[in-house]
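Have a look below at one chain only, the form predicted on its own, in structure tokens format.
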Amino acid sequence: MSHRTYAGPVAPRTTDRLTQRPLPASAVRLDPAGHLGRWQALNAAATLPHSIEQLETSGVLPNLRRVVGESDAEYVGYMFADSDLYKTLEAIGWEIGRTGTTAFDAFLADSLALLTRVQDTDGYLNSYIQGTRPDDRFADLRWAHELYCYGHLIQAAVALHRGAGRDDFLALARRSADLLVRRFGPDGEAGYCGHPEVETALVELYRETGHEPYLATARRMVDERGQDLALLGPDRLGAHYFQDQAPVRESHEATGHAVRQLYLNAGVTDVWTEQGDDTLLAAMDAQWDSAHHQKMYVTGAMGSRHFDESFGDAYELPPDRAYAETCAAIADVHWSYRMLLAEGGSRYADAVERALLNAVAASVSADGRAFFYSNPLHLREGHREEENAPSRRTPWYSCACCPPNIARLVASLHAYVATADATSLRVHLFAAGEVDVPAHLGSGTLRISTAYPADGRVVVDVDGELAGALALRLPGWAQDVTASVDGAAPVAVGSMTVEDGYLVLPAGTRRVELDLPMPAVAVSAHPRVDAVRGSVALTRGPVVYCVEQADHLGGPSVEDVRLVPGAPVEVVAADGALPRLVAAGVAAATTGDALYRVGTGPADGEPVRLTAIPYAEWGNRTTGAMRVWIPLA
């Protein structure tokens, strides 16, 4: 275990304007027994060793070392593999910093010597350009992600930095930084990329060095970005898929690539932070709004359309099409909470929460070597696969942006738990854990111990002094919550101090016991989403379920099963893994081969029993058919 104290992901300078402040990453420890140390401990064990395995078999340390003569192999992959290397280099640095880990030290060496070797002296990097279009630097910002590879350089070398302590991959990434700036900061040319991700890397190298530059750079890229369509230039996909369309503080809807418009969304939120303008956060807050409460999954998933990975219209969200890219949940995570920090509000934590326990874990398999690229929310029988829609995770893509992208989330993953106040310790996320006491609140630890989500009950003891307050969220699907605080009795929360949807406890508390109930609970679409008018989900906690074939070998198609309306729904224990959920449903009975038929069809069918299971389990045993939305009968 590391005992350097270093930041998470993210470090702002400028605090006054923030309601929340991130503690030290080093200040919190998850549980390796607990639910998210779980995650935390397989993702070391297991996905960044196969992340570093899958850049020499896919072609991504070759293309580098294509660039200085040491391999004759064609490039390969897309313009942007470079990145996969820097994600799993920043998955390293928090890897090390959570647990002081020397496992990755050799390949650590190897990277940055290789990194060394192909950089240019002006500081330009970037394997596709170097190796197959040596004098078209800066060409096409639309499409050849030169500026997105750059934004995940920067952080993985603050991630090495920081959790890390290396110096040497931060001057080699700055460097870079110092090319961008002097073509693209406040005194170069207008220009941003078409994939934005640089805008909050360059935020977070200032945050990291003081650099001023870095930042004026991210602020001219936002400002100008939808000013002049000339700069990106026309494509088939439209200004939207670019968030081009509009500048940036006139753009109020979620649209268009939805990595990029969650990506943009976090690094206008970090210049906001920094340097203010409160048109930025208005825009941010609409974006919000738009993305999570009429363009977001039920699983907290993102990006409704396969054709250009975007979000579709408002309520726009089939099932079955649902693309979902991981990355998008991802970037979710990210912005959801940037902005947790800037305004506080237990409905960011709750969308954090949401995406991490559902599309984020969906997206990596139970041995942590296989990925999904797309979530989709139901899987019929016969599936045709196609690239990044596969009926079963595999171990790479061609486009292998997710698989990294997950490994770096996962390592940091304790960054997220907890934020502080001037008055008050806060808890965002339930993890068996440790959390440290910050100084201006007082001294010692947190302990948590819970099994969440397997149930709700969480106790959190103060080993030392705490004086100010402790906020523990109040998840938006709680009902009947109570608490008992220093061995008092169990009382509701709804008479206890509640604020922005935190019960805040005050100074000199020493335990609380947190009651969370978690029956399980049919949900139901808004009705302007009609994909699944009709239907309904099944959740338990914060956990969307859903129903898998593999459970009904030999029963009837998941496809032709419905829920009875309200009958009760078992909870059952699993060894090793989150509850099932049992319900009464019927197999609607099938009446030929006609596609359409007079009537509304058959109202009853055969009882069966309905077996679901957390959606983040599915596609871990036989492939077949999935659904979360069942009709009912």
Given for the second form:
Number of protein chains: 2
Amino acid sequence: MSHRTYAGPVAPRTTDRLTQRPLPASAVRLDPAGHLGRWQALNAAATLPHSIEQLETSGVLPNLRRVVGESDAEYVGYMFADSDLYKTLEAIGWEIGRTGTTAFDAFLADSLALLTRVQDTDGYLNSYIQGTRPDDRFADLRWAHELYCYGHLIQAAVALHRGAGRDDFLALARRSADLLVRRFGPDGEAGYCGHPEVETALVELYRETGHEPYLATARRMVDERGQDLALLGPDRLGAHYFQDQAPVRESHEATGHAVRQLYLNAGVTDVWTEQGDDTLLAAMDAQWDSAHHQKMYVTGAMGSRHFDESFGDAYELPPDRAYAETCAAIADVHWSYRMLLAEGGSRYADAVERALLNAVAASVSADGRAFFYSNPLHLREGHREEENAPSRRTPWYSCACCPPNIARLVASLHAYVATADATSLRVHLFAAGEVDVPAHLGSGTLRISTAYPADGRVVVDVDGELAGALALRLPGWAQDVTASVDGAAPVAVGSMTVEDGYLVLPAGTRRVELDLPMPAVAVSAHPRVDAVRGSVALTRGPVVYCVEQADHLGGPSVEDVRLVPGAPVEVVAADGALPRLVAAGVAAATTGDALYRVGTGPADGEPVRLTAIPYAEWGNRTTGAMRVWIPLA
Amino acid sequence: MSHRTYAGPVAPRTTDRLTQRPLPASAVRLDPAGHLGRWQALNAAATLPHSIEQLETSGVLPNLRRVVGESDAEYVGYMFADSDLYKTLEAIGWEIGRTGTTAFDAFLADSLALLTRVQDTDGYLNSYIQGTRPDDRFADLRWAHELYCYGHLIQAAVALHRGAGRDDFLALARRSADLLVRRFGPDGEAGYCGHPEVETALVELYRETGHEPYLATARRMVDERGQDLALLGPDRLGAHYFQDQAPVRESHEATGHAVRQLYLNAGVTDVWTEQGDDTLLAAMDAQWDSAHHQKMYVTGAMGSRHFDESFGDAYELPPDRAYAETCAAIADVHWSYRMLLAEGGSRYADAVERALLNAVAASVSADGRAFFYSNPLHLREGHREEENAPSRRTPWYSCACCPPNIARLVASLHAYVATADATSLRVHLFAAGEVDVPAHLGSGTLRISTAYPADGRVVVDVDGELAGALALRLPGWAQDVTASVDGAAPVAVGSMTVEDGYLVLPAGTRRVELDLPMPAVAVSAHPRVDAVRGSVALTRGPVVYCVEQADHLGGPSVEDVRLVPGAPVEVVAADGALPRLVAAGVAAATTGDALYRVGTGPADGEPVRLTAIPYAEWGNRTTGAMRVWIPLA
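Can you swap the form predicted on its own for the form predicted in complex with another copy of the chain?
To see the whole picture, the full complex is given below, headed by that same chain.
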């Protein structure tokens, strides 16, 4: 365990506009036996080493070597393949901060040396352009992803600076960032990237270095956006694909490529954080509502369309053809956490939790070495496999943005657990572990004991002195919550102090036992979500469930099962794992071949016991149909 | 009115395997006051001249001119742009046959001269390859669409030979076809096109010329398919996109790009027709069931996915993101008609009619000069416009395959009305007009009087002598059908002779009055069509209806309306047009912003009168939400 103090992935320099402020990432330590702590351990033991292996075999490292004559291989992969390396390096930065591991030191040394050799004297560094189109530097801002790659390079350098205390990557990244400032900064030409990402990275680099031109450059890119990508003219996918159809301040609907929109929003929120301008925050409020109240899957995934990996129209949320890219769910965690800092309010933490425990969690296999890129909520019987519409997780992808993105998020997960304001310490994610009390609120440590989300009991002990208030999130899904304070009898939280969706306990509290009842609950969607009409999703606490054929082998197809409305749903506990849900269902009566017929649907058929597993665990056994949304009998 | 005898678009040379045989196209004349006849007149007066204009302005003709130095313009459009010209020429061929018009003679002369100048001495003719990649002849069979374009050239030449009696286009097309025979025929190399089309065209050219190598070449292409496009290796879209994942005989599921699959199936059915080999027909039977029992929209449209314009999985039929390309519906008319010839059975004519009166009809504006490329069944409120997901028809498209495809189909519509076998004359499509009795069944003419599909009364008078039986289709949607024969009292057709879904009347019949009751009927989809669960489509006879905001201005959004189950649906007749349907509905009660909530759907709200119009007529007024599938209250 490292004991260095280090900042996490969002470290605002200007905090006076913020409702909440991050704790140092080092202030939070997850218990490796807890739900999130186990995931971090798996990430460190499997996902991160696996990613490093894949960087070699997938061609990312050879792509860089060939620029300096150290490889004869052809360039392989998409033009933004460098970013796979950068995201992996970022994950290593957080991992070193978290554990002090030296396991990656040799890889870091090799990577730094290679990147240093490839980087041009002016700071330019991009294996695709340097290696295949050397005359095209910054010639195709719309598609070439150069600024996107610099963004990930910068974020890696910041993580390695914070987590590992390394100046070397930061110096390298600054040479590239300085090039961006000269070229696209306040004194440069107008220009911004077809794939937003560099905006948030430049703000973070400003935060880490105090060098204001980085912030000014990010701000300019945000301000310029919506000018049709520096007048490059129309694209087949439409300006909205690039969030370029209108200025940021006028774009109130989450639209176009989902990851682009969400990364942009993280950057815009960061610019607002450091510079103000409430027209930016107002746009972010509208964007957040659009994304979360009209365009979010129940799993927290976003992006409905395969065609252009985009948000669809409002309420266009097909479960079977959900694109639901892993990176979009990760991006929403990034952005919603920034909105939480900006405005407080448990809805933001609810969104982080929903995405994290469902969409993001589902993207990783049980062994941490295979991944979903898209995360559909319904896999049809007889489904034709495609790389981005699979029935099984894959070790890597031709477009491998997701796996190392998971690695960097999970390595920094602890940073999302708690924040503070002037008078209170707030816990957002319930995870077994420890949270250091920030100095302005006292001293010592919160000890959080919980099997959450397997169980809704969360015990927080204050080891030390908490001179400020302790605020615990009351999740939006939770009802009939009680809390026992300092050994007193449990009391309904409705009779206690609740602010912004948080139960607020006074200074001096020593122990809170929060009880979040977790019955299995059937959830329905807004009636305009036509694709799931007449169906419900089974949930328990923050966890979304699905029925999978693997639990119904020999029975009816899960394509044909129906849930009996109102029937009790049994929670079947499993040792050390999330419980399963078992409920009464029926198989739909067969209706013959006719695709259309006069009258309404079929009668119900034979009773069947339905077993539902957490959506995050689907696809780890035999393949077969899967569905989150279950029609009602 | 021309009185030349000419064959229609499918003219089998070998008829002994067929259940039905086409009549000469000249044997059927549609009444220009009838539903289909009006469409033909509009096509001739508007769609066809409009298409000719667009060939100039969209760059199709300049593309050809630039090959021979007669234009300085850049090549414009997709690589298969030549086919827009060919489909327009085909439409002219049928139009001259139908009416004897000379209005297009100058255009024909110019086109022939231009094509003759561009065609190479070896028969090669392709403005994209000749004009932009002259060294790449037949180098990219998967994507270059060269054979596809030859297919349309051949079909144009055949139509102009049959309809206009012109040998000149046929000679030109044969020079190209002979090149294909040399290159890819029985003595040539293995090769087939990424976009099937040339197969059916080569069979038709064989039919028109009697030259067997054309047939043998088509047969070889069908036999070779499934070899991974002559070993070009994997494509991003997958071999199934090109129907190349398995040999034709083993491909029992309609899959991949819908137009490609359906064009291929037309060609395969043609090859079977001329050469036999029942393994081909067995594959077509399975394909037909897959397409029509699992992958067809209620409008007869096919192709569920925007991503790759493909059939989706079985029952994957989202109404909002229906791709439902016009060309796919046209292709299904082509193919299902060929299956009707092969096997008889009213189900094939039902499919032709469903596609024709709904999906294809919807693709043309009321003025015949604007078109849908994709034909969604649900347009959302606040929908973001895209070229292929529009709320209004467009005069032309960057990929303009559909408009001239409509022109050629509609100009030949009369050819689909009736067929004959050895002992009977069969009427498949009810359209006011005349059908000449073929010589082997007598003499004279059937006079068909009907306002169908506005009305279900169809009167057939025999003017002359019908020595064979008269068979009238009993549509799959029709119930309680009665017929009055030669003035007798109406009798339920169940008590008469019915074969293959046709009411069979004996030789000597003089007059039949068929009464197909047309109540408004609510239709539901197979329960695996998740996207329309709990919803019904209103239909009347063969016509599918939709609700459109234009009829509910000032009322609730048609996104939020519900149909009251079992409430009567009123049929409101309109003079000279299809009736509207009016039914009792309710507006859904508002449920607030929450996208997901515990429990099931909202209560019903205020009553509302719902007005439904034929789907074919949507989008001709103000824009706004539209939906075919209406949720039930």
